[in-house]
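The chain that follows stands alone, in the form predicted on its own, written as structure tokens.
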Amino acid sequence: MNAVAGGVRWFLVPAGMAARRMIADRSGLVVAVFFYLLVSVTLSSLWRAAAGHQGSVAGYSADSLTWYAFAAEAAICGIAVRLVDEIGEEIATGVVTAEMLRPASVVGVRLATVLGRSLTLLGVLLVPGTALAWTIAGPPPGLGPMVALVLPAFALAVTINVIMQHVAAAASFWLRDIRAAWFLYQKLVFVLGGMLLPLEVLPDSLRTVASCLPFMAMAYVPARLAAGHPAPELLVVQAGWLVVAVALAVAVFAAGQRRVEVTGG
């Protein structure tokens, strides 16, 4: 029991703090709101322009598609641009091999600090993403069971990319540039994860592969859910990829540990 309270205190201990740096940064709030709103609100309109009035595209009206780009942008914007990129730097200057030295595991304290910021920030985001997309499109589709979904996958969307990201930069230990990597992952998230368009407006067969990768569970599955689209299913496999995540995180990284072990950094 105090093994388990331990590890509860060493992951909640730097979420919190990244937590409250996140609040007390204002200015870089107010940008990231910013930044959110717009892109939103441009992906948003062109969705709305494509389905017309009383028309729809692959199944989503136009207030459908609001909701659903006001969602996947949120999903997304919660976490740092660069964060593959900054990773990988700290691995290969040696930043993460002097945090090896600590009692603590690595790869648990980076994600708690990450993933306090990142949700914090979702939340952030959440609150005028919300108001703005109510007055374009009205409520959205299903109020009560939407909430009770699309929360739940906004969270579990943000965790499972902050730690694949982590699993992405991991290849610092063995390559000194993860330049080509980090653009890679960007890519495959915005029209794989969902986070430009739906994924049923993909070709069956990019759409077969898409849903067997981890990146329709960062965006697409809180953008259909908040659409209007009901599927608790969504929610089970975002759970599953979590697992995924989670075993590639500590395997990757305790490799990489090993690897410095032996020649030395």
Contents of the next structure:
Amino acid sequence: MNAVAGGVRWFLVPAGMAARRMIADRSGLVVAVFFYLLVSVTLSSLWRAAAGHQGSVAGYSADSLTWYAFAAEAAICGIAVRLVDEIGEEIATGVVTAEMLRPASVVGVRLATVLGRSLTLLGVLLVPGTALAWTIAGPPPGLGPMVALVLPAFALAVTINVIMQHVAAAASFWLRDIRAAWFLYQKLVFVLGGMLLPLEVLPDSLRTVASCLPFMAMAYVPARLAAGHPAPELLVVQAGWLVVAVALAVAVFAAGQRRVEVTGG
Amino acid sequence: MRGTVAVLRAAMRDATARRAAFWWQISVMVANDLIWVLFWMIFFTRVPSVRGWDSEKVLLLFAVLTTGSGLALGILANCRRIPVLVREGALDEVLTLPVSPLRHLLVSRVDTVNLGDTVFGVVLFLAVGRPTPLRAAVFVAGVLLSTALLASFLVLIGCAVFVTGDGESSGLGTHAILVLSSYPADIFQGATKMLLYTVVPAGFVASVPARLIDRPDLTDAAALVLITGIFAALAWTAFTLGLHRYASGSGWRRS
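Output block for the form predicted in complex with the partner chain, input the form predicted on its own:
Full assembly next; the chain just shown is listed first.
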């Protein structure tokens, strides 16, 4: 029992420290909140103007599009933009080799740290985001029951995104330069993840592709729920992607670390 | 002026020295811009137009924005680095030179990644802008004014570092003008729209020049020239006054 508690501490301590560092960085928080609100207001203005023309867009009213935009942005803005790049750099420069000396999973501690920071920032963003979206569009559709779905969806979205960014960055174990990876990843989340536009807006073929990829679990799911579409099955989809993401992360980091052990850092 | 051109030429040679990296960065930025074009094309399959902006007009706006911001952030790359330069004491070496410090700073660094925007913007205009001699002339003039306005705004907010000591306001301002100018100003209403034509002149960075290409209008053109002139003068004044407060690690000051 004590061993389990000790093992859990390896992940809770870095997560807690990262969360405290996030809260202590006041200027960083101001910039993050400002950027989040700016992008959310801009996107929601665009979609409101679009819906105003026809009354709705792809089944979303102007108000639900507002909630969609604020939710999708919150799920994405909680994570450092160039996380893939940062992790890849730390793998490529050998920082990760020092972490391999610890008696704890390298990827586990890394995930705990980033999740501590990202989930804290998500919580911070959701407060002014909800207030502003409420001011613009009124209360969220289906307020009571939806909260029970939306909050876990946010947590799962950020967690899947963070884990998949680690998976993408693990390419650095094998490749010398993955500078474009973060960029490509970000764009996939923007379009196929439903951050810029609901998946229902995509052409049929593209929507089919998007619905088969993990990116939709990172922005579309919490945004769709926040927009008032009760679909608990989306949480099941997220849970499925979470399992896949964890398995992938563990496997690629294990393989990468083996390579470092054999060839040197 | 000859000195400025020589510095710019040297900065360009420096930026393009590693050919493979140069073309890679250009390609990445072009790919980024293509994603945005894809976004707008998908958007306009669902919505015929938004407050008078259809797909052709928005792509024209995007052509102006990418060309102008590519020039401002690529050729005049230091326009958004004033806070970093001041904090690091990097103005020292410029102040010893017999040239205008701001002019020298602006042309002494080229960011190749943003040049991809410029290349993309010009190609996009040629592809979807229905270029005629008049439209091309207005495009060029609009882009140059857009570049000057964007660079002036970034220098102006960057000069806050002389007072506050940090670059936070500069970061916020940069985010604001780049995000807001990426969309037609008419999607905003009320106070936000007013803001876009005054304090954060994002409406003049892309929306107004794009509108002028489609429908030349003397009032719009005069307003664009006037607001660019005002922000350029404010930027120059703020930087000059700021230099009096500048203190580097070695304590050099410009009297």
